[in-house]
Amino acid sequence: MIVLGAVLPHPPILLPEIGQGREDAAVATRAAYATVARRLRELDVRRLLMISTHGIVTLGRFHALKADISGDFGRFGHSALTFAHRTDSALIEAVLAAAAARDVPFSAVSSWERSDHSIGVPIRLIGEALPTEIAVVSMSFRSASDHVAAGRAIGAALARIEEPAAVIASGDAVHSLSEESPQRFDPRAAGVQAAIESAIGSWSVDALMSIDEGVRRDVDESVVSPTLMLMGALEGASRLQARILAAEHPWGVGYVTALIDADTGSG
């Protein structure tokens, strides 16, 4: 059963050989990342689910990866820096069969993006606070709807599950908010961000998905899609609390780190 799910961001600078200094400016968000990690001890918790953002991301299909994971971190100058994890293989089956179940195009694959840093940041900063095996999934380029779906079907699985689980939904807001930001200055920007903030605060799927889904693209966000798997995830939870743990917003870039506390029995 579900007893945790969380929201990270997954900047490479948080990253200290990468930061170099630079991942002081994100502080609160380092420190949200060890009380999830914390969180995981005490809950003991020993089956795992990832959402990736930039896994193998198609418009038709989510994606489970069906091989172990590993990767570095050369796309950013640290190709000396990497991260594996063993894959949870029943884990994956059983979210590929709860999706054709529901019909949810959900497809296996062998082999990933070698710098998913959605998926890199969270192994290298959680690091033993992890199962010893975990599973990641892709989001896509589907609808918001289809994204809700896809997590339903997660929670469908992970619910069969009798030991502690949790699901993580890795994605960075808005990547626009500044002159400084990797991408062009949006005036959209701000805007996009506390719409964003205020849902997951609130943990309502009504409020995210009724974000244009034309200006997240504009505004370079990669949190919307992800978030919408985890709450449908959670969806059957028959107690859920959610609290963000950090709102930061450096290098004109949005991050949020969310914690939920959710209880999805069994059946």
Second form
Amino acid sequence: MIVLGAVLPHPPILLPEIGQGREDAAVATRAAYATVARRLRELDVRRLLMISTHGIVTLGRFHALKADISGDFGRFGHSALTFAHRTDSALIEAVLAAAAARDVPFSAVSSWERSDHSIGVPIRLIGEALPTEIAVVSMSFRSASDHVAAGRAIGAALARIEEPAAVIASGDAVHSLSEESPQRFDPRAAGVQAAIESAIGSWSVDALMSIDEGVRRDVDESVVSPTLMLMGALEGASRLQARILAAEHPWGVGYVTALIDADTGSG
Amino acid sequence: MSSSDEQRTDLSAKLRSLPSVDQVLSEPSLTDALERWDRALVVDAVRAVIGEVREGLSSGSDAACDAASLAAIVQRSLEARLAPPLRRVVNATGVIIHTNLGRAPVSDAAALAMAEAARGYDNLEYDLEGGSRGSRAQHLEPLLCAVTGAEAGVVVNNNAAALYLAVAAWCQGQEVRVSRGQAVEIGGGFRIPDVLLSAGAELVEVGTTNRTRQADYTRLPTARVAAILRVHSSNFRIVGFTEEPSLSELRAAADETRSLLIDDIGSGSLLETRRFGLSVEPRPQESVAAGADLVLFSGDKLLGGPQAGIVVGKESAVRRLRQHPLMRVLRPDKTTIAGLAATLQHYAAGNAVDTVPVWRMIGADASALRDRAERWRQGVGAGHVVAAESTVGGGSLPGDTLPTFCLSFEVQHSTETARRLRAREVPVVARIEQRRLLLDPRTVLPDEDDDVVSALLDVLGDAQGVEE
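We have the form predicted alone; now please give the form predicted together with its partner chain.
Now the full complex is given, and it begins with the chain already shown.
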């Protein structure tokens, strides 16, 4: 059963080794990470699935990593800064089976993007609070509703597990909030960012799906798809309380950290 | 034991457990590196990585420190530092003369000539008939004269060097008169006033930013004027209420001031650009015919050859450049001479449109481009073929576009997909337009279609790494 969900941004600059002090600009996000870690411990989470935005992302399928997780931050100039974690193969199998039963195109792969910082940053920051084995799956370029469906498959797989489980959606919001953004400034970015924060705060699938897909693309966001998967996973929870722990926009990028207390076991 | 004591003990244990240099060197993943590179370089790299990890551990990081992990880092570090820095890139941006991607790809004949020149001996500075020393400057002049109608010609490293040489040779300590609207920065921080100053000349701006007339060049006292310089505003246009004197009017002004007329046409084009639906790009043969003493243009833009600065003009004017001490500093190497000669031969033979890649790309038929994009789409099994626009680039023909068809992918976070295409062994550089990922067949060489399709399948396709 899922007892906890979280939405985590993943700027590598959050890591002190890369940030070299600049991570202080996202102090609320770092504090929120610590809150998520504490909650994982409090709830004694034994199984965890992380949804990646930078793993194997393709047009037609979702992917799950069968091999153990390993990578580095070489793309960000820190090749000696690595991350690794053991993979929860049983959970991967359960997700694949649930997906197959629902006709959700989900495939297992044995290799992954080495520079996948969407899992690397959380593992570096709160790795000690994670179960010893975790499952990693990726979003895809399929439609928003397909992401919800993929999430439902994840939820079904975890619902059969009696141990307390968590799902983390890793994603940054808009990348074009100001002239210092990694992408070109887009005047619509602030509106999209606000809409994303509102939709996550109210935990509304409809609100998140109503954000125009073209505009989402224009402002270069990557949090909606993994969050829709998380929403699908938590669908039907008997208890669900979402709260935004941090929403800040340093470096012209929007970061939302949210914690969702839930219970999908008795619904 | 206090917690700080425990931390110190833990750190000491971690540092002690670091593998030795020999242990890392004996990792199977470094076998290839040891065969490929000098052992001393590999050993140095191993020491550096161990040092980096030791430093990281001391500052609280828990970086991977087993021999296999360190060997993998060493391997990537060696690859990053020692692999050939220039890599073949598939240009799917639709920008034909892409300065960041090496500007113009040369023709097959030019590439072959350059390779032949590079791999063996030749008569670069040797008179085969007399068995004595020859001149490297002699090789290109007949071809340059043939295709431009000039009396003489000389080639240097690039067009900025050509301007520098012309000014240094003719204008040191004297005035160069330039229209105020042409005292410009032409890219990469290269400013005409700075070039003139550093070459020892004094810039005298005449006229106004938008309007300059012939009389503006002759109004001032003429005792110190060495040259009238016309600079083609390659990468921008001033439109509206504008006026510039024609080259023949400048010729008259130069005659009146008894000065040299230098025409820097930037890219220039030996072919008439209007026949391809583009704006007018100055042609060197027209400048020569209009009486310019020196005409300067680039080798690796619309000419479609290797990087070079080409000077053609009157023998009396070119001679001083040829004999100037700077010529030795700026002279081209044998591969450039070979490639440029082969390129010029295409123009001399009248088949440049079919043989020079830049012109093949400019002249590519839109329906043929649509067919190629459609073949890519079928190969990938995804995407949409959409109408779009290619550009000439390279600072030439600003604002001009050519109708094309691209394979388009409307994916979220398209910058990430573009990055993955660039991260491949043969990088594919696409362009992002309104966050759509666009791949333009116009600038993709004919034998690179498979590269594009396989890159897209690998990056966006659903079969990558799938086990079941």
